[in-house]
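Next up: a single chain in C-alpha cells, the form predicted alone.
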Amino acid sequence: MHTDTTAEGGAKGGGDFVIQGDICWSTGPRALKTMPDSFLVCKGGKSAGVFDRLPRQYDALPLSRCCGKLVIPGLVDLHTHAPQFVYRGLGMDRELLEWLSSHAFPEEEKYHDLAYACKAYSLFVEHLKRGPNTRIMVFATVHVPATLALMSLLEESGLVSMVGKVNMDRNCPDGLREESAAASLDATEKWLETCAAHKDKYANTRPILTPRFIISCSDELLRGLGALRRELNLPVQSHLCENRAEIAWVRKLCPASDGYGAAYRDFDLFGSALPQEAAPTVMAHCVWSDEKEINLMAERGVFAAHCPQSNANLSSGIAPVRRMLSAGVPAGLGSDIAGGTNSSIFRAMSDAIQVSKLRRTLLNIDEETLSLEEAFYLGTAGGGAFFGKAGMGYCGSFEPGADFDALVINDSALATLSNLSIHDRLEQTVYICDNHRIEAKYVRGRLIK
C-alpha cells in the first residue's frame, strides 16, 4: 500500500520513495528517453531506475503523485564564479581582459572582508536553490577564509559542489596578487588541510585546485600546483582560450609550450596520461582550441566547460563544440557567472544550440549543429561524468545507480492548443523555463526546494 505525498512533503532527508510524473532523461549523447506517467525510484539516495509500472519491491515506499509534470535530472553547472554573483549585466559591453580589469577583479578585491563575503555569498547560494541547478563548479577568490565561508554556505544549502580557493600571484591587482608563488601555495595547503580536517562536516562540498589561468600564475606557482595535485589526486579547474588576446600573452610567458593546453600539461595541471586513473580536469571555454589541443583534452580526459553566454557577452567568440565532442573530449555546460548573466544551466542549453547554429552561417562551414538531445545532454550526464570521476557521484542521469538528482516541473502553463510529446515539452522548457515553475528539488533523494 502507497503511502501518498505531495512533491513538497516526503522524502525531506533523503531515503526511499518514488515519484511519479513524465520522466526523461539521456542515455547517452543523442539519446533522450521519455517515459510518461512511470515511477523513479529513490533507494538510499541513488536512482533505482524508471519502470512504467512500478515493481512490488517498491509497492509499500511513499509515493508522490506528480502526474502531467515533467520529472528530470537536475542540472550541472560545470563553471561560475561565485564572488561575480553580485554585479551579474555589468560590463557587457566590454571584452574579457578589460572586463576583468573593470569588474571581476576590483568586485574580488572585497572578499578580504569575511563579513562582506558572507553577504553576497549568502545572495548567491540563496538564488542557487531556487534554480534548476543541482551540483556546481564554483571559483572562489584568493581568500581562505571567505572561501571556507562559501563551502559552508553550500554545504548548508543541500547542493553538492566543487570549490576553488584560487591562486594568483602575478599580472593582477596588488589586492589580489599574493605575496609569492610559496605563500599562495602555503595557504591552498592549509585551506586543503582544513577541508580534510572538517571533512565530516562537507559532506556535499570538496575543493579543487583552482588556478585562475596562466596569466595570473607564475611558472613556481604552477609546478606547484602541479605537485599537489599528483600528491593528493585532486581534480582541477582552469581557463582555457577564452580570448585572443589571452592566448597571445599565454604564448609570450610559456614560449616553450606547444600552445595553451599544452602549457597546462607541462606543468601536469592537464589531466593524465592514465585519465582513468586520476581526478579530472576541467578548462572552461575552449573558444579557441585548435585541433591539436583538442586532441590533447581527448587523450587526458580533460572536460569542456562551454558557456556560451559568457562567450557572447564578453565577445570572446564561439567554440567548437562539435569538434570537441567528434573527437571524444567529455564535455558540459557552464553558466560562467558573471560573464554569463543568467545562472540557469537551461539557458546554457539553449545557448549552446543557437550559438552553433551561428558559428555553421557565419562560417559557412559544412558543420553539424547541436541538438536538443546533445544539448540536454551536456547539461546533465555530460556534465555529471566530471562529478563520478571525481569521487562525488555520478549524476545526471536517472540510470540504476546515479545519485538521485531531480526536477519536478510544472510546465502546464507552457501549453499550448496541441498535444505535445514528452520531447516537445522539454523543449519548450528549456528555452522557457522560470524558476517558479519547479515544484521540486532533489540531490541526492533529499528534498531542498
The other form holds:
Number of protein chains: 2
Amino acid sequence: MHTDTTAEGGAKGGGDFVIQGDICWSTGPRALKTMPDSFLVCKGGKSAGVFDRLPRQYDALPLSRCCGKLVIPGLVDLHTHAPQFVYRGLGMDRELLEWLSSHAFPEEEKYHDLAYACKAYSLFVEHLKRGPNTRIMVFATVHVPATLALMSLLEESGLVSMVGKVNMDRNCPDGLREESAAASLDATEKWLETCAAHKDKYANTRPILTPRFIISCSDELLRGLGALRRELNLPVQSHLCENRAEIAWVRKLCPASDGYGAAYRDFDLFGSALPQEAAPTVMAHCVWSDEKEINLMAERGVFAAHCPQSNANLSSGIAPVRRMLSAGVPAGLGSDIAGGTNSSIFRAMSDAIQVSKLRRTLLNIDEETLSLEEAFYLGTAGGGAFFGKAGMGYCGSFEPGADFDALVINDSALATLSNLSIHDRLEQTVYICDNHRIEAKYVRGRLIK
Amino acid sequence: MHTDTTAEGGAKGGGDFVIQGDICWSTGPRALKTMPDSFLVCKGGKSAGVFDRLPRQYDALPLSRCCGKLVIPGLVDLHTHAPQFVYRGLGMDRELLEWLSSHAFPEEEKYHDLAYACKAYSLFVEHLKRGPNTRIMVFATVHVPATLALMSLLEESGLVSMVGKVNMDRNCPDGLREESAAASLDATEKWLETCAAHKDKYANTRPILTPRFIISCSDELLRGLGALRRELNLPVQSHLCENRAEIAWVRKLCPASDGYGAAYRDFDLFGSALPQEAAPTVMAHCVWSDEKEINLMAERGVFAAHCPQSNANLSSGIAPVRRMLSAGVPAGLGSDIAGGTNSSIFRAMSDAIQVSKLRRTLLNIDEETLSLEEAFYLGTAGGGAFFGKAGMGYCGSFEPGADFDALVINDSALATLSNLSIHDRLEQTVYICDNHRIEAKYVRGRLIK
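Mind giving me the form predicted in complex with another copy of the chain, seeing as the form predicted alone was just shown?
Zooming out: every chain and molecule, the one shown earlier first.
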C-alpha cells in the first residue's frame, strides 16, 4: 500500500485512491451519517463507498491519511450570477427591481466587451476554486462570446458547472436587451450548437436554458425557449417569487396564468408532469411561493434554490424552505452573488438556519426551524441531485456511485480543547469555516485545491 | 520628512506619526465623512485630525503612505463572552435558557482550573488580535484568578477592554454558583482591589461590574452590586430582554418591578438619572424592550449592545435598534460569542442591516431599515462612546481628541475593476472583509497588527 500523510497524496491525477479520515455525509434530509477514522474509496471518479476497515480489494490503492480531519462531500451552489461577482456588497440598501437597474444591468452591459468579461470572470473562478463549493449553477449574461469564455474558465478550474447564456428581450436597458425574441432564440441555438460541437472540451461544463425571469422575456421568447427545452430535453434555471413588487408585475404581464410558477409552466419552462423523464428545472428564491405553487413544484419536480443571504440583503423576505421540504419539493442552496455577498455554501447553510429561526420567532408560527442536518443536506445532496437529474452525475453524497466531490477540512484549531463528536465538528465548520481550513478539494475524483 | 510605503511605517513604538490614505469615519449616526488621499495625524495616542493637505507643523512626523487603502476607526465590540469562544458554533439548535444549561455553564465551570483558562483565553485573545476590533467589553466567569489572567492576556495584546468577573449566586449549576451573595460581593471587592493595586499593569484593561443577569443573581447580590456601583462609580454590563422565556422568569423573580430594565434600575444597576455624571451601563440584546423600557434607557443613558447574529442563532428575535436610535438610546454592536459565532464587528454590521430588513419585511411595519452609515456608526463611534463615558477615552472617530484606534484595509483585490467611491468601498468591506485584508491595526496609537 502506498501511503501519504497529506490530503493531496496519491490523488492528483484523478486516479483511484483512498482517503482516511473522520467522514460525514447526508443520507437524507434529516439523516447524517458519521464514520470516525474510516476509509473513503474513489474509483473512476466516483465513490466506491465508506468503510470502517479498508476492504482488501483496495489495499493497493494510494492512501491519503487525513486522520483527525473532517472529510465531507463538496458543496453545491444552485444559484449564482458570475458577472455580479465584482460588485458584490454594493447597493445593499435597495430592493430587487431598483437594484437590478442601478447595479446588475449596468455591470452586465460591460460583458459585451470580451476582454473585460475574461478579466472579471477570471476573478470569479479563481475565487470559487479557493472555496468549499465543487459545483455551481451559473447565470452569465446575454453575450455569447463572454458566456463561452466563462465556460472555458470554469472547465479549466476543474469545477463542475451548468452555465446559462441569459435571455432578455424586454424591460431592461437597451445595451442589454436582445433585439427580438427571434434574435434571442437564434443566439441561444447558436450557443448550444457551439457547446455541442465542443462537447469534448466541456467535460465538466454544460449549457442550461436561462430566461432571466418573466419580466425580462416576452411571451414569444418564453414560448420559443419552452419549445427548445422540449426539443433538446434541456435543463432550465430562472427566478421565482423573489420580491413582492416583482410578483405584482408578473401578474400583470401574465394575466391568464394562475400565478408566477404557473406562468412558467404555461410556457413549458417549469419541470415536467413526469419529472423523472425530463431534464430538471431549478427556480431561485421562491420566497413568496404559496401552497399551490409549492405543490406545483413538487408535482413537476421543480427544484428550489434557497438563497437566504440574498433574500435578506434585498429585503425580499424568508423563503418557506421547511414547508417546501415537507411538501416534497427538491431543494438546495444558492449564494446568489451579488444579491448575496458570500459565495460559500457553508455560509448559506448557517444563514438558512438563522433565517428559519427568525421566520418562526417573528411570525410566531408553529413551524419547525431548519436543523443542521437539513441545512447540510440542502447544501450537499439536495443540490447535488440536480446534477444527477441533468445527466451530469449526482454528488453531495458518499454512497457508492456518487460522483467523488469531497472536501478535506482541517478543523484542529477549532476543536483543540474539547473532544467533539463529528456532528459537533460539522456544526462548528458550517458556522465558522474559513477557506484556509480546506486542505483539499476533489471534484469527480480530481484534486483541484 | 520620513516616509514609509508600508502601513507599519514609523508607528510601531506608539509615537506620533501620520497615515496617508483614503480616510473615512462616522461623524454621527447617519453621517459618514470621507476624505480621499488625506492625512490622519496621531499625536500622543490620540487623533489630531484629518487633513487633505498635511499642515506644516506635522512635516517632521513619520509618514505611512497607505495610498489607495481604506483607513477607518477600529471597531468596538460592546458585548462578548471570553470563555465561550472555544465552543462557538455549537448547540445552535437551542434557545437561550436551554443553551446556557447545555453549553455555556458546563464550559464556564472549567475556568475554575487556571491552566485551562489560560489556554482557552489565549486562543480567544490571539483570535481577536487578528480581527478588526480594537476594543471589547468582555464577560469572563465567576472565577477571579481566571478573570485576572484574561485581563493580563488582553493587556499584553494591546487591545483596549473592560472585563467583568461574573456574579452568579442562583439558578446555575453548583460548580458555578457562588456560595452566597456575601461571598460573591466579597470576591468582587477583592478582585477590584487587586485591579486597583495593579493599575499600572492594566493601562488598557479595566474591571466592570458584571451581574450575569437577574435570573442568576439574588436580590441581595443585586442590591450589593448596586451599592458598590454607587460607591466606586463603576460601569456595569449585563443582559436585558433577550428571550421571551427569560423575560417571563424575570417577571416572576421581580414582581414589584415594572419590567426587566426597571428591575435593574430598582437595584441601581441601570445607568443614572444624570447619565453624564455617572459611569455608564451597557445592556446586551434588548430584543423585546418595549417603548417604556426604551425610553427608560434613553433617560438614564443606558447603552444597548445590539447582537444580531446571536439573536438569530438562539431564536431570540430582532432588536428594534432603529427605534432605540430614534429614541436617543446610546447604542453599539456586540458579537456575543458564543451566541454569535463570529467575533468581527464587520459581520455584526452587515448582520444588523440584514435583520433590520427582515424585521420590516416580515412584520410588515413602516420602519426605516438600518443604513450602512448607521451600522458603521454603531460598530465604531456608537460603541466607542461607552469607553469615553467610562473614562477610558472615546474611540471610533477621527475627530481631534479621539483615541487613535485605526485600521488600514487593503481592499484593492475587491475594487480592481471599477472606480469605486470610498462610500462604496466601505460598503464592500463591511460585507466581505477578511482578516487578511487588515494590513495594520492601531490601538491608542500603538501598532498591534
